[in-house]
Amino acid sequence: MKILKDAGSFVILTPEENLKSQLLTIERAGRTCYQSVAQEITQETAEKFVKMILKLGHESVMEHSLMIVQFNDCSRGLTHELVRHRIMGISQESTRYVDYAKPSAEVDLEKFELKCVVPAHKNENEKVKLADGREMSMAEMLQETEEFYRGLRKAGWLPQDARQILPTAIKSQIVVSANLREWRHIFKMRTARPAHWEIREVMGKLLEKVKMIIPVVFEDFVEAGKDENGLKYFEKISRS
């Protein structure tokens, strides 16, 4: 069993230019509306005409748009959260189809590791007392958990039937792809305080990247604080 403590890390697949770039398609969209371009659209204006169309409230024609990002070492509860976010497409590991006994070319029932991730903030060797009068710690578990898939495995399991036991803490990957309107909703629900700590840091983090890369989308998204366990939570404000 491997523990994974790190929050997941986030790979943008879109490149950054192609990001800047779609901010002019946003311009062009929007001012067909009114039939009001008068002049020639530039990075500066795009940027002017994003900063005053959010201001106004019209996140529509944010929708001409799109942007790619690949979650790696997350955990499956992360994906799950994630996935309830409609306007999407998705792309994810498979249970069925992931044969967590073959870390290489051929099947190794004896040797595979499981990965799972665990809280930062808590001890996942603490011992607690369970109903029978076991103690164990969440590592303890969480290995055991990796002795009952080794089990079903070696009894004949195809992939597929095992994976009924595996937990919501196994390691996961999944790519996303979404408009930037899409994008803005899911940082407002998943980087607010009231969201798991592992979602949390993750799109935190990830807010920070691409508010360095395309500021004028993401500006009324600003940090609000730290919860009890040190991590990050942010909120959107009125836009000046």
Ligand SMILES: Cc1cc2nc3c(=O)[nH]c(=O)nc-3n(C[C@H](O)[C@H](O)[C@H](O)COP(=O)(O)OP(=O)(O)OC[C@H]3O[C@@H](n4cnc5c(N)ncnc54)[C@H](O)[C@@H]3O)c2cc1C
The other form holds:
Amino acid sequence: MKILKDAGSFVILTPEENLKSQLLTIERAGRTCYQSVAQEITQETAEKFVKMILKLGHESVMEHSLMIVQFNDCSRGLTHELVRHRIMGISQESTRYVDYAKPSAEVDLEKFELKCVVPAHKNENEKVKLADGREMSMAEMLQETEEFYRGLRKAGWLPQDARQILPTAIKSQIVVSANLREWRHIFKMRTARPAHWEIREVMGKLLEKVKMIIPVVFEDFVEAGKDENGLKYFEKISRS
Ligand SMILES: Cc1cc2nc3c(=O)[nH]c(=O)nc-3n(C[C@H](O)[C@H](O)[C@H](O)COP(=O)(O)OP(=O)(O)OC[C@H]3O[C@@H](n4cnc5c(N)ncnc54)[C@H](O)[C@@H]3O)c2cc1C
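Complement to the form predicted alone: the form predicted in complex with the named molecule:
Complete assembly follows, chain above in first position.
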């Protein structure tokens, strides 16, 4: 069993230039509402327009956009929280069709390793007492889960049946397509202090990245502090 302690990573699949040029589309679409035709729509006019639209709270105009992000090495717990957001397209690693006993091209019921995400702020090797008298660490518990999965697979259970024993910590991968209005909503919910540490950390890093690419869209999200584990959280402030 392989322990993953670092927060999951992401790749923005929409090219940066495409993200920037989408602001021009938003201006073109948004000006339909006001029947206000600009002489020429440029990156500069589009940023000014988006700033004005967001300040007015006319967020539906932001729906003329799309950002696609792939999240890697995050837990099934994180992906389960992410898929609760309803206005998005999703493709996720399947626990039915992915055979965790197949580390490469061949199934290897002896050598395969499950990958599990654990909290970086906890010691996964710390022993805790169980009701049956055993003392076990989280790493050992996850290892035992791997043995359960191995045992079921060796007994002929299919991956889709054996998966019932997999933990929330199991590593997953997901691709999410959403418009910029929905991403703003996701950042509001998932980078705030009450959000779970794992999704908060991954979304916080994604937010910092997109703030650099298209700052005008996300400038009202600011770092607001660190929690008891030293992990950042953000808040949405009013636009000036
Ligand atoms: C800290 C935290 C704790 C949570 N705890 C729990 C929990 O204990 N149990 C649980 O089940 N979930 C929990 N959730 C998940 C939460 O309830 C929502 O499922 C999740 O935030 C996504 O839904 P959403 O309404 O925010 O927006 P999205 O699904 O992302 O939709 C975006 C917006 O579109 C609009 N919208 C979308 N669908 C509809 C609709 N059908 N009708 C009207 N308007 C719509 C709403 O304005 C919504 O805000 C938690 C989330 C957070 C951040």
